[in-house]
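One chain follows as structure tokens, the form predicted alone.
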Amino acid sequence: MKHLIACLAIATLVAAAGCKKDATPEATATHAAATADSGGSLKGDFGPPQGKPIEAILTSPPHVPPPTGRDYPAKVIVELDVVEKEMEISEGVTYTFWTFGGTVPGSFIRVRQGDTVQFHLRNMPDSKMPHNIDLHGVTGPGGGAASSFTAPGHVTRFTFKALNAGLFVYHCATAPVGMHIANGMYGLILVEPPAGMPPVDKEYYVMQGDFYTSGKYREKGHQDFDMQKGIDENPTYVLFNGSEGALTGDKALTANTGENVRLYVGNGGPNLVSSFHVIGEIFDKVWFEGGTRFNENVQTTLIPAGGAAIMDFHLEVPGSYVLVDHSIFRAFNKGALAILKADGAERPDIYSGKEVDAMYIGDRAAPNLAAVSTAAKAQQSGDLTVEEQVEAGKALFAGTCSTCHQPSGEGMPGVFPPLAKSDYIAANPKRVPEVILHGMQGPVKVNGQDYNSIMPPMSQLTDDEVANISTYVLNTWGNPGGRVTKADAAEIRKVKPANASEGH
């Protein structure tokens, strides 16, 4: 034992003095043994780049580049563009994002431990702001930020050695840093270990971020960044891959039963920690914090702001698996929800239940909410029709109201009153938006039947959403027709009726 300690001390002193040529073979071997299992930056292939330079394959989310497939270090050239662009953050809601590669999150970068990476950052000429990049996988002050400050219309270049294996966040670090990150400037770089990652059937790229808009959640039209909300850490949206519905409906992730799936999950922040969970699955392995160690049989894993994790699981049962931040209001009221659809034969020996209800997944089970976008654009141009309101309201009703009142509007006998052919609605059509906004409690008679349940207020809905749902109800299931406007909903919101519900 004393001999080992002495050897370690000698190796450390020799390395510190820069006199490796004078190190004894015994000391060198002991130092190598001490670092071999450390997971540190000395564990890898760090010779000079071999072969011709390689152009990195970059992919847009949720796609992941193929494995490097190399057993030697190479010079890898990464070219990444900064693009400022207006995109939808939710149906009918636009936001000016600042991006790496034109997407939120930015392009996925995949290299091998020991690679020498030559990084080119180009800021588009029509950008309004200078930008840079801080890669958490870079060893050096600022992670590359000081070397990559790039004005609009310019390009910068720097080089780094990928010393540590792992999954690392990158982000813009130009002041004000929080604003640049909050506008979508983040992504992931995977530095494979020398032996590569264990093979799987499907790999996907998912990244959470919190967004701070001037308007409320799902308020239609263009929304600006709200600095005070960011400082207060009070996000309007918490999203996977930059927009509500980015990974749902016809854009859901896909796999087959019997396959092994790997998720590379990052958290751009800038503020919130993610409690990442896949409803109905258990992670077989989680490489926590994106490092080289993994845990097994994990239900939910914490991913800090500016952190990442890798998770593997095997699909046994077909159906829709919901990815959420299990700080659960973020999932169902701020947008942190995605879907993985697994196809395959039923496995009643493992699970005898039915497919996840659309009512549970909400409006995101549908292929898309295009009708909501159409109605929002028509309203902005001043030519919104009743038919457009009905179509938008139908999509919103599915995720907001159908659990209790049923897709048919029939309600639940003795529990929830029917909306179909309702004499209660016919007597006063304005009751529909009033009950949506303020809820209702106490006894009520509908179509000759007595009810005494509680309808919680849906005050989180915007005025145009209330108007569209109300118009859909009024024009469906034999109800009297008519329309409710955004202005009507705004006025009704101001006055709370005597039988309003407190939500419990």
Given for the second form:
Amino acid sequence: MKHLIACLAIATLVAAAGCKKDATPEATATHAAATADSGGSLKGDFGPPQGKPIEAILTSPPHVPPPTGRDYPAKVIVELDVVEKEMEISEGVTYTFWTFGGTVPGSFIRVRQGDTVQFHLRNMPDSKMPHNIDLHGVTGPGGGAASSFTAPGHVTRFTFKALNAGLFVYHCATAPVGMHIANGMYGLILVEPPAGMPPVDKEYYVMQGDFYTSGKYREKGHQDFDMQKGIDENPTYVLFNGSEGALTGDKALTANTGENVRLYVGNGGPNLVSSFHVIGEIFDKVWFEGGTRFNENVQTTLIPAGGAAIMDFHLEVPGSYVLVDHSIFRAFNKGALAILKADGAERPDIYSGKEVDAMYIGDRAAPNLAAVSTAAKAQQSGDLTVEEQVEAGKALFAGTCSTCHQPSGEGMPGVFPPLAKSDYIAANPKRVPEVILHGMQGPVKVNGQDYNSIMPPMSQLTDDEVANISTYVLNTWGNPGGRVTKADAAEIRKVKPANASEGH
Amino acid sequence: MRRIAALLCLLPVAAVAIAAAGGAAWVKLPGGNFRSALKYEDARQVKLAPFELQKRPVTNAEFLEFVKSHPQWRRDKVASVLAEGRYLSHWAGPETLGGDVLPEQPVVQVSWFAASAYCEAQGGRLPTWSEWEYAAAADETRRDARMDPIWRERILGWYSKPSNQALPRAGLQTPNAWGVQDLHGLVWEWTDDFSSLLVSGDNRTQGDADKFKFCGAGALSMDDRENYAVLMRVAMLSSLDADDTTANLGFRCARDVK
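Let me have the form predicted in complex with the partner chain next, following on from the form predicted alone.
And the full complex, kicking off with our chain again.
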């Protein structure tokens, strides 16, 4: 113990003298940091910048700039553009984002503790708003905000010395701050400790944010910012990297088994605190709150609004790992979901099967959907049977429809019409997919009883899913049978009947 | 849609007619005691003398006329301390609007100095912030609609629209309860005393002792935190210097009632 402290003291003395030196052996530094106080900002000034000024490499999410690789303090020049632009927040839904560097979150900045950072903030000429930047890694009132207030078509400059190591959020602090942040004005700056971060195979940049649109979740078209929802802290979307699907499908994060992966995760807020979790993985290390110490073997780490965390994990088993805010409705109903795809050989000695992937790859909560993927495969290969459709539809029905229409299909008298032995369905089986896709409102008589309530359209379901659910309903509970194909569903989706409901 | 198209066809004629008459019509406002959304150190209310305000923002055609008769305000002749490099840079030439700039669009890329000079030439001045705020508190039917969330949402709606599209013509929107048009939803507008709107660049330090480093006795803080619509306009104005110009900042003139 005493030995280690002495070690650190020597390292710090050498650094404080501002001399070039061989980097402290990493193991010693890490170990020492874990047992002793790093000294904070008081020990973070390694003297005046040395060498030639360096232009910082900025990266768009989910990418992270390479390590600085330096063992001396430098002058680092950061040039960041403020861009107001319309982008997709969800499929078919656009929103005017205000961005640092044209992306949400903004460009990732990487410097080393002790660096002198000359910061240029450039507000594009066609911006409507003035903007500024508050970097949580800045020591000084406002974190740079008052020194960087920038009118459209202007550039401002200020300089700071990065005295504290850590992962820090930056954000716009122009009035009204909440709106500027809610429109996407945040990002991360990593101030590496003097010895750098321990090397890993892959590094990624993910940032959560909550969004407040005038329309409902997934309501198509251009959506305006809704101030009242913001004040009420009632977001329409909770997202990783600024749009639904920013990190899924083709855009999923990738890695190989056997690799160490590091995530730099921030939370821009403006309102929500994130319970950050990766389904199917355990964080080997979490530098909680983006600070100097790490915790080990963590399932879920809390990331406050305006805070960040670094997490490392080693990948053993191939498959899809789902990043979520474990305040779980946000994941499945507001979009807080991303995928990390791990390639490599199966490891049945560690994990036997892949059911978990099938369950969570989709973008909403659902029961065991093995039957659904079987049906989807059969649909693609062109030999989908009615039986397969019924099986898939049954699983989907349990997740989507049974809360109201009941697992038995009998509904609730006077409230939710029955689907079992329904004369309404028998009279026109096409009504099943039609009502699923377009909803229904107004009076209707089913099996002799009057109903007058609203069913919201379930247009979030794919044509496949609508076809399978419809086919299941038609072939169950004494209904007349028959089949609805994907093509039928696609046709019906296009035509809105007169009694369609307005949606959720 | 067809109705709007028809309207657009008619308007240039009307606009030209007004331009020929030497600028927009003037609307008289009675003034009186007004509760500002800004917090003043000395008084809860602002007292306003009766004044007149132009019905809509100054247009390219009107400003072109001014530049022709006051060549010291041509973009190639203006003193650089009075207008930055982008002054009228969207026009095709110093005395030519060009194909992309419509005569009836509000003039933008004008500095505060240029705007003030224009108003002086019309026998007026730029409105004070208080006058502007008072006139702009109205909607189509009420003289003070500021407590109505819908009023705020409409204004914020404009703030959230992308700013990279062509500006509509001035004078298209329905007049407000005072008979004034386009105070919201078209362009930002200079005010005479914009530089005393000392909303801090850092929104969170208002009320801080630091504010005394500024000598102005003007508006230092927001009294109406929820009124983001007003706050954002003040933030915009306070980010500017008097020689600055932006692509969506124009102006209109006011004058005293004699």
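Quantities reported herein were computed from a predicted structural model and do not represent experimental measurements. Here the rigid core means the biggest group of C-alpha atoms that line up within 1.5 Å when the two forms are laid on top of each other. Positions refer to the first chain, counted from 1.
> With both forms fit on the core, is the shift of the CA atom of Asp201 between these two forms 2 Å or larger?
Replying inline: Result for Asp201: no, shift under 2 Å.
Margin query: Aligned on the rigid core, do the two forms place the Cα of Phe294 2 Å or more apart, comparing between these two forms?
Written below: Not so; Phe294 is displaced by less than 2 Å.
(message) Relative to the superposed rigid core, does Gly230 relocate between these two forms - that is, does its Cα move 2 Å or more?
(response) Gly230: C-alpha displaced by less than 2 Å between these two forms.
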